[in-house]
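Next up: a single chain in structure tokens, the form predicted alone.
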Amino acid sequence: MRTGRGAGLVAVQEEMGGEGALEIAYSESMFNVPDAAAALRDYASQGYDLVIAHGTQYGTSLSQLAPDFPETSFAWGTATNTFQAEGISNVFAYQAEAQQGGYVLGTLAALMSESGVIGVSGPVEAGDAKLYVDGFKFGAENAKAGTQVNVSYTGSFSDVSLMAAAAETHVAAGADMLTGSSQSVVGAIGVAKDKGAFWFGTQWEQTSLAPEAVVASQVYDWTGIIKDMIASHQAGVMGGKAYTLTFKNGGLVIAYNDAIEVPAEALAAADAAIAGIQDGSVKPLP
């Protein structure tokens, strides 16, 4: 099995009995789509059971590749299209409902902000990155009237310098709270640290990157999805399932940085937002 789901895969591997029970191989920095498509074909050709293409940019390549390897299960995200309408039966899809945690973190940011200005730096307007940005903006504006949320997109998932420049622009415009999505946020987090702004993360726990700046992170827990994909393949179900990560199913978790004190009012509002999203009384998108 060749995949790229990081900590979730390692956790599943350990639960299954280690490397002898589950083999993991991966390719990093596959930002060039043709290169990624070639890597996917190579993995499938070697007989791995599940090949995961993590990125909305890989959907077209996967839909063209999957029919050539009917005994291989493929997965991609963040999306919900399994290509069944095109007659393809061996593709799983997964989507993080990132707007949920975005709404909660936006609530926190608005209630903690002294300037009333928040800067959001996204990579590309697609997938969970856009969901997160939209949810964050909506949550911040609902939490405190008059909050100004400035949103920009760099157009790149990987360009750290562009993300840093975007964060610099937001700080220059008065933002004391920053957030963003994608691997490139390390650039923006560095700016938050240097400029004395607070940062809110998504996808993974980001506190270690700047313990004095990161307030909280929305963390994706992929273990349940990965385990179900493996079990489905072993049972002869090659694909056709679309999974989601939510607060309700435990796929989304807010992880706080204990080194930063969050006002009680903000914590209470965040908890109320999570409860409301779970019971349906709060809509995290406009």
Contents of the next structure:
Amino acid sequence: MRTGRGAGLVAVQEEMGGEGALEIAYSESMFNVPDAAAALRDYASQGYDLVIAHGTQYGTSLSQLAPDFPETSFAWGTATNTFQAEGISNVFAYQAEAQQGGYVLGTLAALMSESGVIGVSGPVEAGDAKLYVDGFKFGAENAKAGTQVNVSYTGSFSDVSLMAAAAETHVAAGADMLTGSSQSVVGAIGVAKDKGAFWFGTQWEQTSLAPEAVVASQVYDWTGIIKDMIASHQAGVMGGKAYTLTFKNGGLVIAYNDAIEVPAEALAAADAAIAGIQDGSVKPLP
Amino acid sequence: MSELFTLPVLLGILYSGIRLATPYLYAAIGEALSQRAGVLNLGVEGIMLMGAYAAFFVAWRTENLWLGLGAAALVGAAMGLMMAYISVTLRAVQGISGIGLHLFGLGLSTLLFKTTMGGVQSISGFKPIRIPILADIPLIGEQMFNHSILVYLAFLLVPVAHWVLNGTTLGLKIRAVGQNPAAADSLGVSVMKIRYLMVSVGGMFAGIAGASLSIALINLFQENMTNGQGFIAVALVYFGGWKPWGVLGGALLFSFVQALQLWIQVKDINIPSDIAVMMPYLLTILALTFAVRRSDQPAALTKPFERGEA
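Given the form predicted alone above, I would also like to look at the protein as it appears in the form predicted in complex with the partner chain.
After this comes the whole thing, all chains and molecules, with the earlier chain placed first.
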């Protein structure tokens, strides 16, 4: 299962004509920044045209090594800084407006909840995760007055066990709708399945993890961004662009699980929220 | 703050605390047995990961949870044997070799996960067993006596380990080997055998600790899913003064505070989440600093033994 960016890259590769047309190499689980920096330098030295560092922690390394490889385009995220102010012209940045899908899923959850209590388990109260959580809470509260949205964070992107315990706590506190962000939500999705609660996913399509519990997921579709980076590189623009995934540019998509019936009223409210976010009449954050 | 001390919240903490304590109990009791024989095994975390992987993979493929548990115990014991060979036979520095074992387990379990499973899969793990009569005790019965078999066995391990250490000849030998191996050796006790045995048994329990996560509590495997629990388990051994009942106290305290901090956040008590998630760790550090009596430490802990050297 390649989540997020990996899946986006493979999709672009297929579109361009398979492995012969676009060669992709990966290094995964690079939580250690010095190791990742070495890997980035290796890729650049080997002549890859585009080197992507997926993780906010890699910014400093990238700004240090990008000037050494002016023929290579680099990209990193989720971030907005392309380092142009520092005279660097071959770095792209990308981020997702995670609060947009959060707002829509919060709307759905509030209108589907029977108990009126929703549980949200985030990893670390920062960045992408915080945007998603805040958007979700705001959407739920706006969709149905009196909805109680309980929020907790585990302080870790990888603590599956604590994320599961957090979801259990939310259920014990009365929640019948659950959501959460980061790779560690797999534990919480299991809790939703066991306790008969519904789950709302983000970042990647999570239905396969629990087809009986996952109602919908906000999916990041990176293909447009990756294609534009490749096209820019081919046209000689090595960097300098900051990309954002939104509903409007098609980078954010709500993927529903066909096996779970969403009430028509909730579906209509979610569609209205997406339309409102696109035309600017709905602000997904307080 | 008062809404935190309501009955449903306290019962919720009791239930979550018991579940959260389970992997710590297996890992820390196993580590205590190893340390009482004089060997510090810092590789618990890596063994837990390999145990979690082995249990999940075997249970997933065979659809037999007991085979999965057996696989975790075997893999754990084998890694314990490796640690024993390195630290007892080769007499390597224990702290360093344990860290090596941790990294080995982390790397190998991640590699195996990616090559054999491709991505996160889930299974139906050990189901809760409701113990008649006890589970009918008003209020607390349901929270305490409706758990999976691996939760009950973890708590049962405490009196068993206490009895082995304090009530059997084997226990006497273990304590002698950890306290004064030269004297034990002169009385005909094989220091090497006892240390090999206890480090392997400790490894076996670390493997089972991992299994308790992957096939009983969370029912999936993901890379690095133990997330430092093996290191907390080592700290709990010091916290518990190398005694099984002390380890139980430490594991419960840590887990209850962990459950409490989740409730603090869910109930929207005005404490920043960053502070809340630190609470169990801060408490452990404070307790290690102020409550642990170093005099309880096995005198020969971390010291390799060679006949003739005192």
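In this text, rigid core is short for the largest set of C-alphas that superpose within 1.5 Å between two forms. Positions refer to the first chain, counted from 1. Just so we're clear, the structure is a prediction, and the values are computed from it rather than from any experiment.
- prompt: How big is the turn of the smaller rigid part relative to the larger between these two forms, in degrees?
  reply: Rigid-part rotation, C-alpha based: 12 degrees.
task: Report, to one decimal in Å, how far the Cα of P67 moves between these two forms once the rigid core is superposed.
output: Shift of P67 at C-alpha, rigid core superposed: 4.0 Å.
task: For S45, give the CA shift between these two forms in Å, the superposition being done on the rigid core.
output: Comparing the two forms, S45 shifts 4.1 Å at C-alpha.
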